[in-house]
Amino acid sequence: MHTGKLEIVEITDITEECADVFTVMYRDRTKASPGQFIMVWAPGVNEVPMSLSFIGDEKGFTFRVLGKTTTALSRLGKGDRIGVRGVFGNSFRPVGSRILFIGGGTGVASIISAADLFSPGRRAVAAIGAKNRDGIFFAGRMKQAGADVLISTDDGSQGEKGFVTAVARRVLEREDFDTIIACGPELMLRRVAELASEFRTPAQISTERFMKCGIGICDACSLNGALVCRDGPVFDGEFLLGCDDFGRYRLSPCGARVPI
């Protein structure tokens, strides 16, 4: 459902996922698909969007603590009330029955739901990376939902050592999938779309770009024209390997186009 309403809700539940990673809980009956967004107000504060990782009746966004919006979201708890607007943006397809799934950093929170929903009855593989070990969350939940996990982090603390794109690669040789799925840093999906391309994989790469509207007015999260929060936030591989600016160029908040 788009619409700019803003609704107050309260928090049901606030978990710390793992170091400066939080997830925070509310009820709404908003219909949603895996890889929505949903605008978040800190009463205060800001307001921010965030990818949901949990779309039943209650509700789930999961946010690294990076500025003083998520500091402020961090310090809430149980019968503290938000701000939410949306469910906005497209969504993942579950697309035949063999999908490789890609998370690094706090982009497996966007596509977790995907996994609880699309994995039962499929092939599905999750290759989740993070810089340490400590940055690692999700895990659990995608192998409960019947994926095959593989860990990576880049000083080897957990898992393989390495990028988690050099993990789908080996994946990718060795076994053919219907879809990727992938959401993460923007120099890591230009590369899973690079990868998706050499292994003429569709992919569905969930992308992140300055947001203030969320509902297509105000062109901040512009990618080569394209609006990430009315056309997206979910775009196909071969389509942003068209994009010139993507992985390399973004909007700041004030318009500027700047270096990724």
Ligand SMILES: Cc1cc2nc3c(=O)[nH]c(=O)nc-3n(C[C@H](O)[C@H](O)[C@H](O)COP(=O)(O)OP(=O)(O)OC[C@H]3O[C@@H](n4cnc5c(N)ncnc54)[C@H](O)[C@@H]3O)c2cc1C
The other form holds:
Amino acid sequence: MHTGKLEIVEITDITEECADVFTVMYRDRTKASPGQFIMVWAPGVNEVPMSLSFIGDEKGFTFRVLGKTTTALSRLGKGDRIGVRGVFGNSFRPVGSRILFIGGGTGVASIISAADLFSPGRRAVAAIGAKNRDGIFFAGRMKQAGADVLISTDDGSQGEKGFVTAVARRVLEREDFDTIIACGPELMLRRVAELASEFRTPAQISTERFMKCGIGICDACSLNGALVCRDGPVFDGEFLLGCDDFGRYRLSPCGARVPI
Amino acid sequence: MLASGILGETAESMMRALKNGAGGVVTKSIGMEPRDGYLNPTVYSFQEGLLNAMGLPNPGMENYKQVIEKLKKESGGIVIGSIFGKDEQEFGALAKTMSSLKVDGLELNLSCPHAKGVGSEIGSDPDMVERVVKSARTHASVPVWAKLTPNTDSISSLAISAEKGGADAIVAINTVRAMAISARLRMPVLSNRYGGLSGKAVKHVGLRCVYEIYESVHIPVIGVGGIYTGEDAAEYLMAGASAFEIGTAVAERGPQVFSAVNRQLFAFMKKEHFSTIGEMIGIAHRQT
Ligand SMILES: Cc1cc2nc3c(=O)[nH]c(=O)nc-3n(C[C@H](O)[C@H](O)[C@H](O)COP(=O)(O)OP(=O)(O)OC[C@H]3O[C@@H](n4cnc5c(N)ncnc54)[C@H](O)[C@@H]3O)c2cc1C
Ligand SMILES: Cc1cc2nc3c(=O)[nH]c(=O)nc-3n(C[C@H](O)[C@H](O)[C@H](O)COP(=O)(O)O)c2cc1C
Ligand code: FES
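Which structure goes with the form predicted in complex with the ligand, now that we have seen the form predicted on its own?
Zooming out: every chain and molecule, the one shown earlier first.
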């Protein structure tokens, strides 16, 4: 097989970005592009997909503690070994000279390396949203990359009160963009795809599905026949609006189609 | 044809294989109840192939009905429903439901090498194979294929039992029981520890099995295991296969692998002066 060789790597650093959000760093010289992901194996626990939040020779992924695997990962330290397979999937493309980044919750982790790479020399605006102020991270890194950062929280504890899509709408009403780059909860992403269509701005949206193989063989990640692991995770907004299941249904681990 | 367990969870993915030149698709193996399969890692891949222990994840027969209905309705292609169970009663019940969905045939998974109480655990016992095939045959209104395991001392005795049970064809092979160890972590990689080997690494095991089975039974044999190119397919045909399925190569080459293999196979036939596939089937037996 030409892809997906398992590598065992040592953690070089682990930092807490905000409450319950951690970045694990490791060294790996594989070439990676913004938006691509790896399968991370917490030995003895489980293996899960994670977007790369750092894509150089010093690589990293950033995650929120949700369940068993992410808890185990958050408790590891420098020198501990984990398995990584990848990198997998397609990536974000820099299109034009004006980019709007939209990140919801942990989704910011998937678009940050695109912001790092694409913002310099371009007009870049980043709308970052979370449930509350404890969920905001990478705002500083976005700014450093050269983006204008707009923050929103559902409860108003930081930045503007309300959904990140409301902020994005106002930005789009005010200003034209050549592309939108977004990741976050799927319902939010559906809103983003609709906004993009309304404002006639092509959108590149990173989607999530339950993953097993990561290499396009098991069909676990199928989104109406598009394999998120191989054809995605980044899809055009228009394409996603044409997928019945986008924002509505997903496949559970056994393969049953269940509402989101 | 698309082999079982590969891109077989959704109707759309199987339609993609059909659109890309597959002559038919075999669905993933479906059981009575929904099953999540094993935790990850469920696959380990390397240059010559793939090791997997998915653990027969499937949504159960009830949930899967809509997938088959959609697939039959929208593709009109040839669909073989794969089923697995723990005994002849389960196989009988599944065969009945599956054939009522107007599939074109049934493939009995008697050969998954890493699931407890099903697959090769029952499929290595010739008596059990005969009973299961008989039960499925009685309840099914469509042809029944028995997919056998190479993890046995005699795959031809399993084939003979399947033929006695009334199978219309034999499918060989399923994956070869194997494992991967991470030296740096000092532990098995797959969460289930054991898995099934597929891809290039198993082609020569598959060829041997098909060759042996061809000499032992009168029903057609369908070859599967490590087919990546038209010449691989020709080797299987010459060993005695009347048709072939492709699995692991789909991961490497994408769904376009079907049209590529077809093209290469026809080019090979032309070059070697075969005018029909039939002329190739079993020819290796006459040359020895
Ligand atoms: C392409 C892709 C990129 C991702 N990138 C990130 C990221 O950068 N940061 C981040 O925090 N999260 C990311 N995720 C989500 C992340 O994989 C899950 O949150 C994580 O697996 C949770 O594992 P857990 O065992 O701690 O939680 P669990 O308690 O097992 O599950 C919590 C939820 O996590 C999801 N999940 C669990 N296992 C998997 C799996 N194998 N595949 C997909 N989803 C799963 C399920 O939706 C489940 O409901 C990404 C997912 C995908 C598909
Ligand atoms: C990921 C994966 C899942 C599989 N699942 C099934 C299954 O559900 N039922 C089955 O009969 N065979 C299953 N198989 C076995 C294949 O159908 C095939 O027999 C085997 O992989 C050898 O062919 P190949 O080398 O072309 O892959 C699976 C194989 C793989 C790699
Ligand atoms: S995770 Fe297996 S096909 Fe995508």
